[in-house]
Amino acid sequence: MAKCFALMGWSLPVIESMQKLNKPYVVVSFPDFENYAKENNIPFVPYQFDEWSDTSNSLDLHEKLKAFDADVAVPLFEETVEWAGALNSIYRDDPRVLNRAFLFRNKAMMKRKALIGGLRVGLFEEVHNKEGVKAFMKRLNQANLQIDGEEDSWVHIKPFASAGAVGHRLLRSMSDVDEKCQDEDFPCLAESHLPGQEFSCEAFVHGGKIKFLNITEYVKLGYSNFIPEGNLLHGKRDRIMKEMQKLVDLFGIQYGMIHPEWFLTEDDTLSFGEVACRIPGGHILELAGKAYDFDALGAFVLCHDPSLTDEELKEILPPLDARPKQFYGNVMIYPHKNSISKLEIPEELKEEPYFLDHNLIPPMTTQKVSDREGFGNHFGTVNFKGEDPDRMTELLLHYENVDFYH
């Protein structure tokens, strides 16, 4: 067992598990929490992890974590996984671990590797202004052989390396480029629509190997998910897997939990999206911990350690051919206005038999909603359970066009 797990970014969450299990760790965030950490006995180290110089490198924070006896980095953040991967190129003596950190850093690198690797991916590119979009955006055209008249073909563009949807903007025609982009988004990854079924999955890494997989099906991206997959994914999980297997071998992955996204088209053609190693969205591993009866978070954390023997990992992951009985799901609720006085729970939800509960908040006076940026600042959650993944696929859809806030 590890003799110390350095958690690299702030999460109460993932604390209370680690207290749970009784392991040892430390926590490596903003200064901002230190008097927190103080008051409530959490091992802690203050870093700056916004800034890269002489004085605040992974050389330094090495040294600050010596104290703690740390040998396990885990990266809880996106805005963490070089520092994570640095530490451990270190723990472990190992300088590629931080080359892959670099993967899942830059989409972009990821695309490339997973196009050398044979995963299908559709096309990208990276783009410096406005002109480069529709330079890719004409390209796209001609290679779909659109004739005059025809719509344009559909571009995404995000950044390279942030979270989820932040800063991703769709594109459907070239006005568009004008409308939606700003000179501030580049440079960016610009690539073409995939279409399909979208899912994610999320699976712990031990030794190389997937250990246990989760399939997240989406029924909004940003908005719903539902934990185990449904039916049409689920008759897919065996080839699911194998192309997951690839994608571990492929990026030597060796230890923790990888979150790739994925479309599955009408004629089963199977797309790779992206990869992220920390901790996912929209309460993905929450709703995972729920539907398999395990501590999700925990075991994230624990299979980032490569002295963990296989009847550890036994006790911390459910089967590998684990299928609940129950589904989880959970939408996430956005105002629907600029202005916002009281929070209405409608009669029906309460009625429902599948709604398991909500969090969502009153606001205090009246409140002004600030603009959305990604899917990052959403109100809540309302939370369901039940036995049939159509009827989940339902609820989360109608829930996501109620308006709980007026």
Contents of the next structure:
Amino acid sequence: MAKCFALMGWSLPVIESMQKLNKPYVVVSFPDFENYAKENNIPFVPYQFDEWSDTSNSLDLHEKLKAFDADVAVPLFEETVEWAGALNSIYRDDPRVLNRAFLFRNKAMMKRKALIGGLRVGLFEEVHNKEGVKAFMKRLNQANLQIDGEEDSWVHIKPFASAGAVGHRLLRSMSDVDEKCQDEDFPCLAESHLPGQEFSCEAFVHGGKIKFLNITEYVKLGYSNFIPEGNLLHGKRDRIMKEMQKLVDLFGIQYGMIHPEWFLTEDDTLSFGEVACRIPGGHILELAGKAYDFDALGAFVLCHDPSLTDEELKEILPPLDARPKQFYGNVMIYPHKNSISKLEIPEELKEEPYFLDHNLIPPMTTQKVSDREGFGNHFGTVNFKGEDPDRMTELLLHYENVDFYH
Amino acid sequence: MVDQTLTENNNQKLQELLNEFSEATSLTKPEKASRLMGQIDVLTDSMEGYSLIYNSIGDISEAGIFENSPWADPAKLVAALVNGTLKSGHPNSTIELLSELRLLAIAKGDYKSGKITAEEANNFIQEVIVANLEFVFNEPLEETRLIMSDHELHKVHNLFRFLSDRIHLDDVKETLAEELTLICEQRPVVTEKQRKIIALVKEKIELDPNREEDKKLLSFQRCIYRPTKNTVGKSTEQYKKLLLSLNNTELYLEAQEMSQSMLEYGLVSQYHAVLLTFLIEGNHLQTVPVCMGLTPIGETRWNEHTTYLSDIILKTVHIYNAQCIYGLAKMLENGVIAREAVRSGLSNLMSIKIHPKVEERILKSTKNPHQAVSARQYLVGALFRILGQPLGVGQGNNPTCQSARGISMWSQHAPAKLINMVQTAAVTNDLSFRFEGQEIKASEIGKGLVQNLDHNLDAVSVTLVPMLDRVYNEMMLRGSGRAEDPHKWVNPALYGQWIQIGFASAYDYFSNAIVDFDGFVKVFYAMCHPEYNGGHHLIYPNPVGIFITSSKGDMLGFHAVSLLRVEKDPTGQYRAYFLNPNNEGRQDWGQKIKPSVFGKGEKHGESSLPIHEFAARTYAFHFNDLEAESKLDNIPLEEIQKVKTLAKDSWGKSYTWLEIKKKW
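Could you present the same protein in the form predicted together with its partner chain, rather than the form predicted on its own shown above?
And the full complex, kicking off with our chain again.
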């Protein structure tokens, strides 16, 4: 049993879960949160995560955490993955834990590792400027036997170390490269486009074995997803499980949760996209928690604890073969206009039996919508719940295009 | 059955969210509250939804929705603040309605709070209801209409339906009597609002005829439910039978009593229709003027056109269409009926076939359409009312002040043109206008300002307004981009040739500022103020654009009124008397500027303000540009300064002001 979990990053729902589970914890985050923590009796260590110096480093943080008897570090956000890796290396006396953390923070390295281990990945390359992207696109065109006048092959570029859709751009043509790429995007990872059904897995790993696997079906990346997976993906669950365990073995994951993204292409092959080891975006754990009726955030934290017993694991995780009857999905709502003044919940939504709730708030006055970075900040989510995954898909696709803000 | 499932489903969701909210610690309560409130907001669309929320209000309150908010302590709430909060939109309006539901539950004994007794809660809700009559009767004020979305209006209206269905209203008599007086004094064409209040009083409040404060409310009830002694306790059929037993003298007295009842508040009862048609059918024609409460002038017109009028009365008046009797009486008084063109126009209307779409709108605008009354009868009845009470025309809950203003103007100065327009619109569901030599046809142009017409209007307005609104909007489009307010050209084209050619606007399109406001005020005074315009009266209504300001004086938007006359009130102060098509009694435009509708020399339907206060909200009007120039130097500087200060300290804050002089 861990003496104290060091939660790396600020998340109220995670703190709440720890309180409810009655587990010892300390939150490490930016000094901005210190007052709130004090007022609410939250054990807290302020730390400037974006600073590395003689006085701000993992050894220093390790010292500071001694007062709390911390022995397990849990990365909540992308930016804290190395910090948690460094601390856990010390706690477990295993330098490779830190190296693995670096693996999660460099998408090119991550792909190469996957490739070496026999996972199928798309074509990828590190690029350093627009010319590099164009050269990459050109080689893809050649490989795809492009004939004059045919469309260019699609290329994605992503920063090496950002969460989810941040900085992710889809380039459909050579001219897109000129128009959409900014100098500050580079260096980054360029990869070929994989068509097909995209989904993510959330594998709760303990002692190097997957103890629970959630599959999240993406309806549209950055907009909508639902849990558990629909029937098509469910039919492939055994294969997915095998590939997942392969990934876990390959990356040497012992404890925690990994969240990779996969593509299932039409010719029925599974391709690896990328993997993270923090709390996934898109409210995925919230949906998983509802669908499987467990404390997903609590389980996320506890899985990081090597001393957790099998009994304790069983208590906190759903059975490996659970298949919920109800599907939970959500769609993130972005305004479609540049200037908005009111929120209108459509009548059809109010009458929709699958509609669960929303947390959209009307704009205060006429409001300018700021430019989107990645997929930008969504204004809230609309949640659905129902028994038919096909109907769920239909609804999520539909509401992605409904304008809630006018 | 489907509704049942939907309700059950909604309830489950509510309970699920409520559960999550109760189980959350203070860390995630705000996020869960936001979801719970979102769901409650959705539920407020229906009365069933309100019932679901009400049934859980104890749990919602216990779960801590009010904690750490101004609503935490039910004993410390202020009824006067409710209106403002309800107008401020979700989530504020949602927490506010929860607070009202909690108080209702306390008042009804469905929920206990140590902080406040059932009686105190009951009193509080009564206070809230009185302060929010605009929502109770779904007649939002202009300000409210500008700031609230349709959904929010609907939600708040539902709240008050829910509350007033469940609470007694004993302590609000005085306010209701005052409200009724203010409405009735304006003699609106649409009488639904006063009838609703009177019905509400009858249903919800015990009145004692011996008590002074109850007498006024009883007199309103009498007008509708038992206008004469002979009607007491009788149905309209029984009343008709009784009339057969009356001799001529008794009939005369009955007619007198009936008309007095009508003239008191301008409200007509069903019995009145029975009596009037009885008199005509029974050939008691000399008693008809008494029955309509006519003056000798009106009586002369009746005598001149007896056959004609008898005919259109029998073809139009019905117990379910009785209110038009008042309009007809006023038509006889104001002389409209004396015009040959008007009589021909009305005769033509007797035989038209109404377009199905128009018929649909007319029946939708009628509160309880009765199959014995045709859409044509409703339409002609409404036309009587418009022609008899031109200042009673209202826009309902629609942003169509322009159209309402037009109908009122035509009714006074081009009644036959109006009748002809009604006929064309009713038969073809279309209208065409000339604008600068080109034809504009309503059916061939884009949308108007109003997307969903509120049908709480008279039958003439529902016939015309959808088209007028589109035509007006199209004219505005064609007149825009000329670096001047398009109303300069649109007003004369829409309303007619009597609109003056000169046009003054305080706002200068070119510099995007208020330019030479001093000069603007001078032209205004020279146009209408008898002391500075050579002692002249206004001849035709002047279409004036005004700024609508909040009770704090903040700029809210634009509005169209007609300036009718500028004259001394009974105390000797010069006032502007104007038509405000939004039919509001209590308005507060900030800076203590509160238009009056009654008691300051107003005719029925007029609003009024001291002239300088009216000038301080005006931004555009028409004037005779050939005559004005010679009069501009007579206007005293103090008066201009007074207007300017009021303007600058209110809507003026939203604009840049330039002091350069310009040629008017």
